[in-house]
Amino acid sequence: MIRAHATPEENADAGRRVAVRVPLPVGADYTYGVPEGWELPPGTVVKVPVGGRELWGAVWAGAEGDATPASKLKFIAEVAPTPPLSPALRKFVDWVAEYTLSAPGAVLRMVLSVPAALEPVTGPSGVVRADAWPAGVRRTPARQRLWAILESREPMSVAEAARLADVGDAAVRGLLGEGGLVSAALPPPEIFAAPDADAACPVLGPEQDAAAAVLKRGIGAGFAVTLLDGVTGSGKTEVYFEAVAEVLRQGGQALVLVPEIALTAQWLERFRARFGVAPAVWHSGLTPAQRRDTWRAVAQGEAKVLIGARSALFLPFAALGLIVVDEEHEQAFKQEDGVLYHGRDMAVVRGSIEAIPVVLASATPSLETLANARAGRYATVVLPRRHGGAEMPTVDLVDLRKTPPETGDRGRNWLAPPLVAAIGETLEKGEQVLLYLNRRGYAPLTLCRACGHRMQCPQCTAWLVEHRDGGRKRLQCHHCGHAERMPDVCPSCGAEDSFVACGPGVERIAEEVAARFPEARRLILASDQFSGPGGAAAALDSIAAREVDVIVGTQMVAKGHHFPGLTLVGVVDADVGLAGGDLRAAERTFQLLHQVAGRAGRGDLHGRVMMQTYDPAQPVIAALAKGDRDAFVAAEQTGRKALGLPPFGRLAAVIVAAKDDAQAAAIARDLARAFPKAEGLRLYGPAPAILSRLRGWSRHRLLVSAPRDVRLQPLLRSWLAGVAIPRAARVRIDIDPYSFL
């Protein structure tokens, strides 16, 4: 049923009852009278009636028993032309909700997420010939060649039928008037060309093709994790590709999530060599019509693989066959707004429900799951080299107290004297140079030198980030984002051109670069020097063609990018993302460098990474100068299981907000004292957020940490109903969270 409208006579006759569950942030399904005739299975996509608007939702259960008086029981208005959603994905849409503590409705939302995609299909009009030649109408040449092209009956487009017959449109659509001819859809233009899973076999290395088997054998086999544990360079897509090949032939679709979307211009280009066409792409840069059109062709089974970010997890797949988690480390999976989720977990937990294989490919793994693969309830595949005969690059330690940067005409400066010099060498052999700092803008802070005040966001507690564009200075917020034009004089003290910028940002760095090697092409690569993928794309094609010298990068730069002319990377501070409180801190630092590390010498030449640091005894530090993952892991899981941590133990994080500090304390020390007690079980805080004011909420935060073995969502929902929460303020639920701010 593509289009159907109750009547009031049929809702008058209608005595079935269904519960439709709508995309709304609540608890409960509505209960919809079903039109009489209408078969409405559970899954069914249908548009309802909700207060005084019409929304699409799914029909989830069977409401026969309910109470609702005929009288005010609204009707179901109208069925998608769409599959129903999957026992498997409405089941999943059941655990994220149960799991995250989640209203069913906004993970419902995400699945619903394309609207337009659930209206009637209009697909292009085009014209056939009529049963018979109407009576009356003149016959002229034109006509009658146009009546032997549309001999066979198929419909053709007007401008097609107009070309093979050598008339104008005019004609046509005159003939057309006069009944000669009929309108007909035509067949909807092909969007997904399907991929060839035979097209171009790699030549892979003997350890690559062994995982690949190992991969290939999963496939149709049910469920079951495997992590691809690579270092840097060893061919990961290229392994994964294999099974993505095999999914094909086996008629079944794949997905591959990805952490940067903007950031994979080399790997649909690596696609569409391997399997002859480009894959189906999801992510929020999509237009309009592109998500419409992604989302009914992934419905319908047309779109065979797609690569996405987290969102994509949610899409209603026909044939799902694998799912791969590429990069599975990211802290870019967790998803901080509306449903707060774990892209990599729930792809496992979605492959389970499906029955079908998950791939985790990663260089340095997640201790999560590097903990599942030691006890067994994942496999392992290992790539311990790279691929082609590549070696890892070396790693240097840059001790800034015994080579301390030098004092400049422009003032401080960044890089040290060693760095310096391996960026003139690097330079003089026509090669390139890859500068990290996972700070954007100019400089991290702003204040007047006269009086000491700092630039401050006015709806959070944060700096605000400088930033220069073309010689112009403006102020900006990267966590609300707010910005402003810097001021002329301090607000607080009056100074005129008092303010001074503190610490380096990229935009820094590259000026130093330009200050110091003024012929070397250079280019920012942070996510806010770009518009969208398009632009990324672009940067980094500049970058595999030699047209850069010197790329100075945030996080961005280490993702998976291969550019075999780059042999230098230097790190510009190696502590910078230690400091604070943060549980994952080290982990995500060593996880980080060694991925930009990872960038260098990845074609026939030799890498050289250093990194610069002011602890180069750091365990960080020292293990990455040695290369020793398994040491720091090893480390870093003894700390971890001594305080009952993650991967040892469990966490949630309750976040207060109001407008009001004081209303947000209260309720978060109401929290506290109604905290059930209950063995294993601890409360920490409640204490004002680091962040203790974002986008002009007031923020408190409280932790609970459980035995790995509690189950925290009952106990959770349970004490949070026993505490009034005033409409006008926030508690929200992070299960498992990755952010701490």
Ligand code: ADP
Contents of the next structure:
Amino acid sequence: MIRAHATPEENADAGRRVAVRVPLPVGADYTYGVPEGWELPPGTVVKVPVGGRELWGAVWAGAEGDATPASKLKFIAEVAPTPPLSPALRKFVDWVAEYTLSAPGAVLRMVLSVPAALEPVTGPSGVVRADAWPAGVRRTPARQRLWAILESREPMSVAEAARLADVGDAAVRGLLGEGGLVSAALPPPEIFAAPDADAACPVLGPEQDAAAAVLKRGIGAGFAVTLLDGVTGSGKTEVYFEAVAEVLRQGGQALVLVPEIALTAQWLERFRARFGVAPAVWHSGLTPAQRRDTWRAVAQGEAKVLIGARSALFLPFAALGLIVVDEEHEQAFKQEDGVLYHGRDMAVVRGSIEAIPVVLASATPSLETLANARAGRYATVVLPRRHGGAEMPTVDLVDLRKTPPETGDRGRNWLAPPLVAAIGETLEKGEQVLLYLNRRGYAPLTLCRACGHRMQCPQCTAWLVEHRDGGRKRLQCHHCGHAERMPDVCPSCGAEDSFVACGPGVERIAEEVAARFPEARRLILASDQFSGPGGAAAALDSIAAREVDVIVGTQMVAKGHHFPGLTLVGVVDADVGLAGGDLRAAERTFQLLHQVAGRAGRGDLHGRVMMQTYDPAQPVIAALAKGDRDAFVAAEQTGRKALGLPPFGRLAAVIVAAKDDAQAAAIARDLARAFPKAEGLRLYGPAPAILSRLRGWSRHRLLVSAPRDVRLQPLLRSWLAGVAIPRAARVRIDIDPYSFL
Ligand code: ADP
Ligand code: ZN
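Can I get the form predicted in complex with the named molecule as well, since the one above is the form predicted on its own?
Next comes the full complex, and the chain you just saw is listed first.
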């Protein structure tokens, strides 16, 4: 650690100043003086005084022309013991800020997200035995035990040595102080042990082999994006593992981005089986110490392979050689607060800046990616078949108009007779059933039978969702987290026992399964059922171990899992995602249902999918029934092209929020009035958002569309600069929006 000991006036070199980017949402970098004798190349991570506190930032450029008077100049206080941020990473930060219209400091904050990792390393250093017992030092029995267990001369942590020798930590430190032991660095923890590229190479099928060869050839050969387009169960993971192996052979690091890191237990096991050790992981559930160690290991180049959520894209890799985006079509890659960016798109940007290959893997690629592939910007490798001869499942539609669910003694039911029969047959054979409904809780709406009052969130334009936890009924807002006990009487008319639950959530479907198949072992798989990643992993294990017969799950189950015993997938409501949807509703529904269907029959047993619908002729539903992805994509593309929607045009959303609705509406109108006239540029709105109140804020939206070849950012920037925004209001710009609520 370097500290400025002298006062700034004493050690100032009047000419030497640098521009430091601080991790704050401010418009510009700040200038600081460089203490004499310090070398601070661009990218150096430094601690600087900012408004009465000290923050870690990064030297971004020189500041020769800066005119701050010497008396006002503040000085850099400290240099972090971490390699400087690479030119590529700095360029990436600039690029993301420019593209998303975010403050550059807000993007840098995602890079320097773990300030503890920048503090001097005080990590647990270990001890070894001295060469010989030092003369004059007393030999107690405790010390003799210590001496003996350190015989191998491998460094050991103080705690470990104390435990093995059955002495206190103080005894270890005592002998260390007297020269009987010597400090020694401990080897890096096992989690960052280097994976072995050749630990256990799988025997690839011919198509897998050809695909892997293409990906391997790309390693070390510069920037290129390849779409790995393979049906569910085709072995996409095995194939991109070969590219990861090649990166390891060449001494580089690989990053694998996944949409839902809590659910990667199976993936981690497969990685360990293939490479001998576990990879590093990155997600919001890490402990502070894990975050710190992982950040450092990535920056030092020790962590060779990292699997992470989208935020991993901003880590300071020392030698990044490959980025894989698994399930690239997933909307979860879009960050919806703070800096609004799309992880897949920014992965491609980082790949291009780092001059490394990017692999996008999916069984249902996004229309954006397919358009890029068709235009020749991305290469494509295809895995047309499931691995090991497993067949694709048969998809049948259950027409709810012809065969509606029968009313039972408990009231309404949701599973129609053909699906109920299929569940019975599957259970009879000892195989597993997955019932899919993308709705958490018991019922999405509660109303009063007496007066019609609907239970609504006090903070949001949203119905409260009923959850049942044993006998207790709770109401929850899925937007802001507001929760309350189900009241005893209707808050509007005072009627008792008047509430009815409307519509099903997964808990209600599980209840119906319990009534119809009391013997079946049930499991609800939804994000709110587990406290942490460990809980979800245990649930998935119990499915794989066939300890569960019927799984009722939300989209949490759609992704990537492989359950050989699962042969029936029932989609409770195939229409739900299509109602009142945004521009991607059809695409998303197709992807989700196709993925869910892909869970069926992945082993030796044939799989079957039944989708309940009121509208079998609906194009998305019909395409799913026929398994005709190409027809669906073609129709969807034609529709989008005609309307100039992504990927054939550009969109940006502007969201105006204020506590006072009139104020938000007025700002939105001002913005509309000031909207620039330019070729092809169009404005929709302003209009109250669908979620017109969220967490107590009133929201209005505008939507800008432009042809693909128009650069929207400069236009948006000058437009917004021309409208005064009161401090009490917030205006957010969402480039390439995915949420339209
Ligand atoms: P996808 O991601 O394309 O849906 P996976 O990569 O999950 O498919 O593979 C499906 C299953 O097949 C996994 O259990 C995987 O381990 C297995 N598998 C795929 N390819 C091979 C192979 N070449 N050798 C052995 N097992 C394979
Ligand atoms: Zn709410």
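Positions refer to the first chain, counted from 1. By rigid core we mean the largest C-alpha set that fits within 1.5 Å across both forms. Since we're looking at a predicted model, the values are computed, not measured.
Chemist: Core superposed first: is there a CA shift of 2 Å or greater at W147 between these two forms?
Modeler: Result for W147: yes, a 2 Å-plus shift.
Chemist: Using the rigid core as the reference frame, would you say S542 shifts its C-alpha by 2 Å or more between these two forms?
Modeler: No; S542 is a residue whose C-alpha shifts by less than 2 Å between these two forms when the cores are overlaid.
Chemist: If we fit on the core, is the Cα of R669 displaced 2 Å or more between these two forms?
Modeler: It does not, since the R669 C-alpha is displaced less than 2 Å between these two forms after the core fit.
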